[in-house]
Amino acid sequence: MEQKYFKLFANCIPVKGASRSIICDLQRRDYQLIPNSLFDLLMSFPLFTITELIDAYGENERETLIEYVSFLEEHEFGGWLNDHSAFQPLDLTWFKPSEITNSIIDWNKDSDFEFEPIFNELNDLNCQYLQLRFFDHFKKVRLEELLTSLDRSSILSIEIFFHDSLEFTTNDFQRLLRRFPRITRLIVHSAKENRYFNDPEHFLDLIALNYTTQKITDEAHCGEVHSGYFSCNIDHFTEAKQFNTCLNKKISIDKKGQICNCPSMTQKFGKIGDATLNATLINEEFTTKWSTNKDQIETCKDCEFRYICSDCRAYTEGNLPLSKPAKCNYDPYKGEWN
């Protein structure tokens, strides 16, 4: 009878950390917590049987195999094989041909720009991922009226950060989630109370309403970095592998107008109809930021969250550009969340 193989699925990746480590199950875009020990089993016999690994490791060692090999079953990571060959490894290369693929625009009652001719730039370069974040109260009809000049945009996914008001009530944002289904976040900050909203009876159960009591009046509430934010898809990962997740092809408005890499970040390129999105992106000093990934970065690249977090360049521990996030909290040597 011919002998069966084992082998981890193309899509379920193991990356190592300093004290553990994880697989990441691209397909289902879940991971799950692994001991070095099997991922360094993993690196060294990609293709094993059981004999294979007790005669490499030992006897004494037959319970512990047989354990890692039953996880990586039970949890579908990889399949006995006959055939091995058809199973290529996945191509990590990353690429968009967008020249932006995101972007930021702040705002507050100071704020002297137009968000048309923005928005007009955003298109020509393909952007497709939108954040608009407004400080102050901000008028209901004009909301629509950048809403609805969005519609033949570019722009695939909107999310609003909207200070709350009076003039809206929780019906005139659901209302504006089923006119703008574009909209795929809407964050209400500096509530009274914290809220949580899925319209499920309208199918935009995905399409979160949130009440939040958090004042948010600057940029300074951007940076944080937790497991809520982990994304394990194949689009961040093979990302978050070459490029900053956070950075790469995103181009922003902070609330003076200074177009920025991101307003949180102190460097600027120039107001916002004085100079044009299109032509920063020809700068050097603005591009150089969307390379710096997580294996350059102190502490993450030693971390076993690396491809699937999210990250921060403003706000760095020593206010150094290659130092970890200073809203960061995981401690990978200890593998524990402070």
Second form
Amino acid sequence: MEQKYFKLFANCIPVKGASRSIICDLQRRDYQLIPNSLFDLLMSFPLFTITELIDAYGENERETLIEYVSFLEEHEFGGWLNDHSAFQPLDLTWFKPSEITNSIIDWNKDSDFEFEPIFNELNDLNCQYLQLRFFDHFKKVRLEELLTSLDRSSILSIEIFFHDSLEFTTNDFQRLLRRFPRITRLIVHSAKENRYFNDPEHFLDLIALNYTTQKITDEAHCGEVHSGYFSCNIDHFTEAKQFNTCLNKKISIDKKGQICNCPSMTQKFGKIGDATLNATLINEEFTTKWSTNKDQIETCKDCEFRYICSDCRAYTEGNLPLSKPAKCNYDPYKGEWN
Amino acid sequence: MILILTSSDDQSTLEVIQWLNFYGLAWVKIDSSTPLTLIELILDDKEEEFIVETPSGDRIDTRKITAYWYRRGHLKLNLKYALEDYLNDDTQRQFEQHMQAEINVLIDSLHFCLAKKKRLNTFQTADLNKHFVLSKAKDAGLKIPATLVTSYKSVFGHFELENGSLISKAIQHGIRFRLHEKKGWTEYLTYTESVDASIVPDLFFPTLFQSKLDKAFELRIFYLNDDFYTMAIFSQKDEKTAVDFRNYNFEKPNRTIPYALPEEIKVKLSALMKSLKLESGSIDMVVTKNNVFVFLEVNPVGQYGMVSNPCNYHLDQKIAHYLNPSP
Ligand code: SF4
Ligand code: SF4
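Previous: the form predicted on its own; requested now: the form predicted in complex with the partner chain:
What follows is the whole complex; the chain from before opens it.
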């Protein structure tokens, strides 16, 4: 029988960190921690047989090597074949047919801008993800009007932060989720207690309705980095390799109606009404922030999670443009969450 | 102007349209559920064109069509104006059928007219006879599974002796249906993963049998105008999916990874696609443990997203490029 060699599948990609590594399974949307010694082995031996490994590392390492290989087999990170030549690496380019892919619009009781013209502009830019953050009470009829006006737009997914109000019972919120399937998450803040509801009729069965006692009264709540926010998939991984996973193709409107990359950033690009979103995109100062990727960010560039992690450029350590997100508690040099 | 004929719910169409918009290319979409009114169909020394009107009053003049994508579905002509005046309670059914047949031929003529444009597939090639395709594949020099259609157990038995274990498939279209039995709903499929000779009756409905391939992995190939985008599917690991990838296993999905076809197979597949007059299509093949490439079938209107997304091939964008009048 011909000799069979082991090779990682193209969608299982090892990423090395300062103290340990991970294998990102981009197909099954999951990752596994591995020691750096296994990462190095995989780099030195893109194809191997067990005999070859034992020859290279010595008989003493036999047990560890067999343990490594059975780990890779168990997770189906690779396969044994006698000819691997036709198996190609994954194309890691990222592009989207949209000028803008995501947007945040903030509102409080002093806001004096209209939503609809912004929605129209976002639609022209083929924006798909929208976050609406209401820091104060917002009228029920008005919310329904806004959502209805998005019914035929390019927006596929809407996340809403809503101030709890007597106008809405839990039932009302659930009815809203059903009536507007584009709402993927509804967070009701300033609530009396923390509660979530899994809506069985909601197509993804996500936690669609979430009450929190946290008071979200301005943009400062944003920017947290957490392993729960990791996304291990081709789209995120490829975007993270080249671009900033928070700010790339994002445009936002802060509560004062000012155009910005994100409401927490101090630099503003004129008031909506006086300036257009489209014109802002021509400004290089605006778009340059899109390309700050994790390989350029201090600490993150040594972190094994860098291509599955989110990022924040508004709240950074020491407020420096290339330091790590201030609200991340992970230390890649120790491999510990603090 | 790019014309797209598609079914109303097709996701791939929407994705390609996003790219057309992004490139600033003008397009018009007809979906099979939209009844069109024929204004004119002209054929003379100078031209072969038609004009139809949509229910919202927009006119589509084929003179302005720079490229045509037949994605799926069919054209539908408004029959109201054509039949209503002639039909009343006394009108004979025979007459109605005749008119319908005339209209169908007219629709065919429109499809022929569109097929003359710079195009990506045509209605005429949307549903190719599978036997015909296998025969053409053989002519193109591709290996195909030994295939038998029979109603007789004795013939089946001979074929099995010669070819080893067999699978059965639909002659053209498979369906899955559910029947209520004592224990609840049971799902039935019109293919079997391996035929148990002991339960084959002496005489049965004509059934297609093929030799069961000893596969190392399957290939799903998207062909686009002489380019190949291939995905290898490792399904053998899991007993549940040992015969057909479409029998999904959601818990642990089969490994789907990019693959480069050997030059020799590409040449043969290109010849096959040209002989079938297809500019694009999804091709299924199997690579056996002895490294033999076996052709199974081609689906001109298949869901190529299942190849594009796992392999990050950006096929929607590539289709939009192909349709661009000035690339
Ligand atoms: S940069 Fe930070 S604060 Fe701004 S949107 Fe992103 S995560 Fe939030
Ligand atoms: S160090 Fe950087 S990449 Fe690592 S978890 Fe924190 S923010 Fe994410």
